[in-house]
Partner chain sequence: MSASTPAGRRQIHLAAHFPGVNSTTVWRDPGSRSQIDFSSFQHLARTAERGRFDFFFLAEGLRLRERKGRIHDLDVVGRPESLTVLNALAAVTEHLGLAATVNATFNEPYELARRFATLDHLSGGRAAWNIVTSSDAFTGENFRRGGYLDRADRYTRAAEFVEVARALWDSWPSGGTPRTVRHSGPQFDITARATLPHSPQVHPVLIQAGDSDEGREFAARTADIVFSRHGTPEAGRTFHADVKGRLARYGRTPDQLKILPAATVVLGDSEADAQERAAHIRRQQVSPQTAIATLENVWGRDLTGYDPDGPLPDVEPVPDGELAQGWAHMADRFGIAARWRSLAEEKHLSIRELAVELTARQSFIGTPASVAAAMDEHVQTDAADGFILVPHLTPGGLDEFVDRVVPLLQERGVLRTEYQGRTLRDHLGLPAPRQEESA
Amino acid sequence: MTRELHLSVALGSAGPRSAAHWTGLVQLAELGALDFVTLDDSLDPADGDGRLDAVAVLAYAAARTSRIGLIPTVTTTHTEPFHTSSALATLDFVSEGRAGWLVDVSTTGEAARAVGRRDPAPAPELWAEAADAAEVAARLWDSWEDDAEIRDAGTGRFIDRDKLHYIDFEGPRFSVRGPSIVPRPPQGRPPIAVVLDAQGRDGRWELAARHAEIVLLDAAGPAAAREARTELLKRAGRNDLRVLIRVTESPDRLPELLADWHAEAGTDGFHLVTTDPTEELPAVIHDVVPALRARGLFRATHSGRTLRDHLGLIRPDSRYAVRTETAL
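Stick to the form predicted alone and return the structure of that chain only.
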């Protein structure tokens, strides 16, 4: 039986084009039934001229698409985890369950000076902080049980306060009490994505093992990708982890390359990294995707509704709801 692959695309950085420009690319990617798009972001002024906020751009695109997953980059270095979790939960509501989060950190002095809150820090320290931010976001998304909203006009009760929970996170870098100010997102928890190098074993690996459900993997070849996936699953101790190899290649060579790697690497699919999405994405959708379908490797349309549906990931229960049921 042919094993279908997951396919996604990196649109690059959200600047200096308009939100309508990026939305046109997202709509094209949706036409090809891709699992999701990623949109980069950075707080470093040197990384772009007039960059738009990636979460806001994808919120604009969400209202003009209906199936494709939407994953913005959000750095954890100069942002509050409470605000990050609220923004991504809101994107999940706006998109009706299609949001994810590509976790990144800001290491440059330019980014630090632009924000003006703290000095630059070494990457290992920042990725340890990112892991704490991911933990806080997950707890905040769980802090409202699914049925916490009552909306009973007769009694004037909007929420059941017994179904809202303090998360009481205490870490070396920050503390967050909670609960969230946003109800539990449609997906329960928007999937967390991390970019990893197959040859590295740094803090990103620890974050991925603990929190990620999507790994975007840079690997030199299928054997390295297979080895990295095996180790990631072993570290994570769970199977809800999708490993997609990042690929930068000319579209005319992609169908054969992807088919060969998919057979040899044993990974879950590919994240196509474009250098010029305006030029390259049409060839991906109109040439590469049909060629993969002809090989029986890629679906004809989205069969589900949410990003979790596309990736075959279950919707997690609220950890606090589980505790309540256990106590009873």
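Same protein, the form predicted in complex with its partner chain this time rather than the form predicted alone?
What follows is just the one chain, with no partners and no other molecules.
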């Protein structure tokens, strides 16, 4: 029996085309029942036409779609972890459980000078900081237990404050007290994604092993992909990790290639990286997806509602709720 394949697409970064343009692409991806789209972003000054904020574009698209997962890149180098966690929790609310977070860092001097808060730093240091940001976000998402809002008329209490928790994170670059301003999002925690190269073993691997539920893997071939995936799962010590191979092939060769890789590499699926989504996405949805369906490899419709549903990832309990129970 073949395992079901997860399929997603990278839309690149959002040039300042109309909102309708970006929404149209996301709707098309939804039509193909893809698991999710990613939208790149950074605080680097943009080349060409410019670049819209990815969370904003996907929040707009969220209101006009109902199933597709929405994963914006948000960098951690020049941003506030508290704001990032709030924005992503909110994307999860406005999409009713379809948000994820593609974590990235900014190593450029240009971005550092644009924000003006700190000098550029070496990548390993920035990835260690990104891991701290991911940790903070996860704790903040957990900081309201699911049933914290009680509306108890008798005592006049809107919330049960025993179900709200300080996170008290202290790191070398920042500290955050918490709790969140935003209640726990629909998915509990929007899944964290990271791009990895099968070759390197850098700070991203640490972050992925500890925090990611989605890994977008660059690999030279099926054997390298299989090996990297095995190592990653071992390092992570958990199996709630979906490894999707990043694919930049032209659409006409894709069905064959994906079927072969899926069989050989033992991956969970593929993340199609488009160079021109306006050109390539229609071919993916109208040609590639039906071809994969014909081979019994891909679903006809979304069976669940949330991004976690699509990926077969369980909704985690709040870590603080667990702790309270064991303390009793």
